[in-house]
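The chain below stands alone, shown as structure tokens; this is the form predicted alone.
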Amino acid sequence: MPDTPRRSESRYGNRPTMKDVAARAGVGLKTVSRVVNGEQGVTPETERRVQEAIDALGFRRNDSARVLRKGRTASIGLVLEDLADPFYGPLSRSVEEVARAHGALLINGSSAEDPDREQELVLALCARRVDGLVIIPAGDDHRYLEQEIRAGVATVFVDRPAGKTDADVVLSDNFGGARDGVAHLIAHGHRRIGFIGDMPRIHTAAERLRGYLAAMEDAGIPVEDSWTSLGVTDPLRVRRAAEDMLRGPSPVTAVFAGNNRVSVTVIRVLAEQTRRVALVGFDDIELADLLHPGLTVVAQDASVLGRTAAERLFGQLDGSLIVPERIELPTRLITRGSGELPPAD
């Protein structure tokens, strides 16, 4: 049988270098460098030969090495809770647009709401010499980042504050938004209002519960234990919580959903009920206006959150922002029908 030719090494990881370009074009390394970086001092004919060699070899300039020589990697990291969550899409896009305007590349990853994974991902980005970090924190202790911050890594937390360390943070008014949403249900005659939220250790969940309780207290309405449920936003857990609130001797006539994932499951549960139950959700969801009735929500602007956080980050990098600040952005109540339903009994 004829011998089958075998490659002695992988085709991957062997990118052409300036040396390869220089050898093919028959010029020195300095000449290639001048052409690649758009510098003067090269004749048109030599530049043509170098460019032909670049095109033939598929050479690409090593920007990492170039910017490292200048002390910057021209890249920033974004650590999200869950890349699949629709809320983080516009937030990520805004961070990327600001980064792009500053000539920086965005690298993002997901912590999956795991503090250990968050720390591992953050430190891995630091090891790759990113200039800055925008973090939606999963953990409640960020002292592990203090050395990196002292070393010059610009850091901004968004959606939730850092734990046990002083750093820039950009938040929505979770407390005020939830209080306004529940007060809206109370204004439409509801007294038995349920609250279903995320895990209580999460800042946004705790603040939204606090807003719910404040609205009920302002109205002089005592809250029964069976009216509140916090935990993972798994559809099965949320479904059970909603169904429990909707039955029994004192069923709720309205529900306040603590985030977009909770809202989606509660909508499905309410669609199976024979009586109309009012609903207000925190966070808008796609097609909310096409439901019957449309979903009333407390909306926060994820795009503005991301843009504000990224602008703070680059403010730190250019030296104009030094003292950490806490920025709290307003929410707005969007009425579409579901939160305006009167009590059924």
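Residue numbers count along the first chain shown, from 1. Only the largest set of C-alpha atoms that superpose within 1.5 Å between the two forms is called the rigid core. Keep in mind it's a predicted model, so treat the numbers as computed, not measured. What changes on going to the form predicted together with another copy of the chain:
- With the core superposed, residue 276 shows a C-alpha displacement below 2 Å between these two forms.
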Contents of the next structure:
Number of protein chains: 2
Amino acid sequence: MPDTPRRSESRYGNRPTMKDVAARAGVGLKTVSRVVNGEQGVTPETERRVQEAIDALGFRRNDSARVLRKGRTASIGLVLEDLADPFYGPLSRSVEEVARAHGALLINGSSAEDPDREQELVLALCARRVDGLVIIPAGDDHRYLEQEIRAGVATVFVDRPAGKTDADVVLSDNFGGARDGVAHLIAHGHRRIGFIGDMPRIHTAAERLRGYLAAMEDAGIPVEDSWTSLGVTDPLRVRRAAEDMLRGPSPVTAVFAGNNRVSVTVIRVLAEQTRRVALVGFDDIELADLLHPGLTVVAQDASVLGRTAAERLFGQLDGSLIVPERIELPTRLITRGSGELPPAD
Amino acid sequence: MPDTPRRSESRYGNRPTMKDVAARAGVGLKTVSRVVNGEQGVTPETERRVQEAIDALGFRRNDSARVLRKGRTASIGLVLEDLADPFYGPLSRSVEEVARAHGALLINGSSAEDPDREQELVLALCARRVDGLVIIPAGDDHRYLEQEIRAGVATVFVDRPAGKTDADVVLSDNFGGARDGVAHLIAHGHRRIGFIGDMPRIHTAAERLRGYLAAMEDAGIPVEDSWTSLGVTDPLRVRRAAEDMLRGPSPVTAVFAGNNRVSVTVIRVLAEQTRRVALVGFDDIELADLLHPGLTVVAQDASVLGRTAAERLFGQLDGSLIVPERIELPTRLITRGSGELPPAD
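Can I have the other form now, the form predicted together with another copy of the chain, not the form predicted alone?
Next comes the full complex, this chain leading.
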């Protein structure tokens, strides 16, 4: 794991950090953390050395967290890409729960998938002095944030990575999840499998397409051009894409839907077909188990994504998390019927 | 319509408003609005009088709106009660679209149905100088806001009314919608109809219960205690309530679900029953039409609620809306099968 510190000073001016204590005591960060939090596994001699360094430097644990708990305007920002996408509901709520546990308010905003709007919103939130930001980025260049980060704004990217800047990132395993979902269709006898996804400039969409292609390649199936369709996820575009794949000389017998917005429209299109077409969707959907057939999905845990991101944010704020990390959370295949249908021909 | 102005001065200090122009020209507000916006239907003589008043007073149209469009930090706040409830997705998005059309940023927060949290969040947003607030209130006493309103913060309540203060309110017809939905079940032969709703201190829950009781009374059906259940809408509580109503000496043959959270659980409980039980739910649900049977609902248009509230907010900010109003939007019964099942016994 790289140990390059994100910034040379503590987030709160020149206040000593756990890292300073570790350097002075000649021990690792984890050891300092154990002593500070009163955990097991430190010899009395080491504990004494750490305590001396703490006293000498005047280190105080969770100082900023205590400030947060006291201050009336303590707050963090959450920048979403679409306020109406149900995927972000549980994510937002879990970020809010962590914020509340730290005595901070959460304020949200949406970029509506527009990089300029994202930057405007992020900088407006910084100008209103949020202590930190959880960002689902629309853009792919976040150098505009570096000055804010140096000025002490904690930052975690979630669902999609930061662009051109080093930052904490919490993602789902989009590639692996899509590959597993498509492999599941192949295992049920499908070879002509369609993929309908979001715009390819969106990280999650590109990763899921990559997963689809990898599964097809693993099975030695050449992918025809007419089997993949990427673009906006509005119902009209998705409907046309699905209908095109189901027609023509080489119609698909199964579809992999790149996200919940795509699944909802594909379910409707398939319900109108006379022959049965298999479907696996990325993202779980409310009531998916009560459809006929039930919808087989590659589920992300949006609530764990949000909680993990928010906890890292407060870890940055209390000085215990210094090195940016990329955390990838596993997805889970949930079989309910639609992904287990055999090829219709 | 009452004509008591909410405040004696314009929201932006002593700047003249359309109302001042109307008074000086001796015409109605609508006439001033027509002249200012260059619309038809004003005689040349009246137009001249209005123009003279405009010049004399130094009135400038949409001044604050133009300030909003120019200012980088122009923003409005939206206070929700639950970030994870899909009902608020389209509402939030339409508020955001109106804000964007006025060049303002939208920042959200959630009270998590806690009146103290609502007040804390509202005051924190005011301290960060939002120009206005759209509030889905958790509490029922909003006198804490009066000072902020006097200081110039525009305020519109949506989905639920303001408590103990005079303010713009945009609501759905919760009473009428629930009454129609229950009357629909009665028209299909049901007499033993259950009602499962949210906590009775929540305005929408109380209004919908009132609608249920009115429909039952209109049909001359005495309501047994065991047929109504109000409380939190988590799946465990709702499941128990539904199961209790379906058992015992006088089991219900139909259920009216008080909101989307309740419907989702009741659908699951009914899917496990051997006899068929009719169901009408308040609020539409994604994929409700693809269930078997399709879910009959009393639908609100969350997006129109949000847009109407946001437009009133900017109307207050540009000085064209002065008198607080209560706007009630109609609901719509959508029949899909579950509400048309006959009684099973």
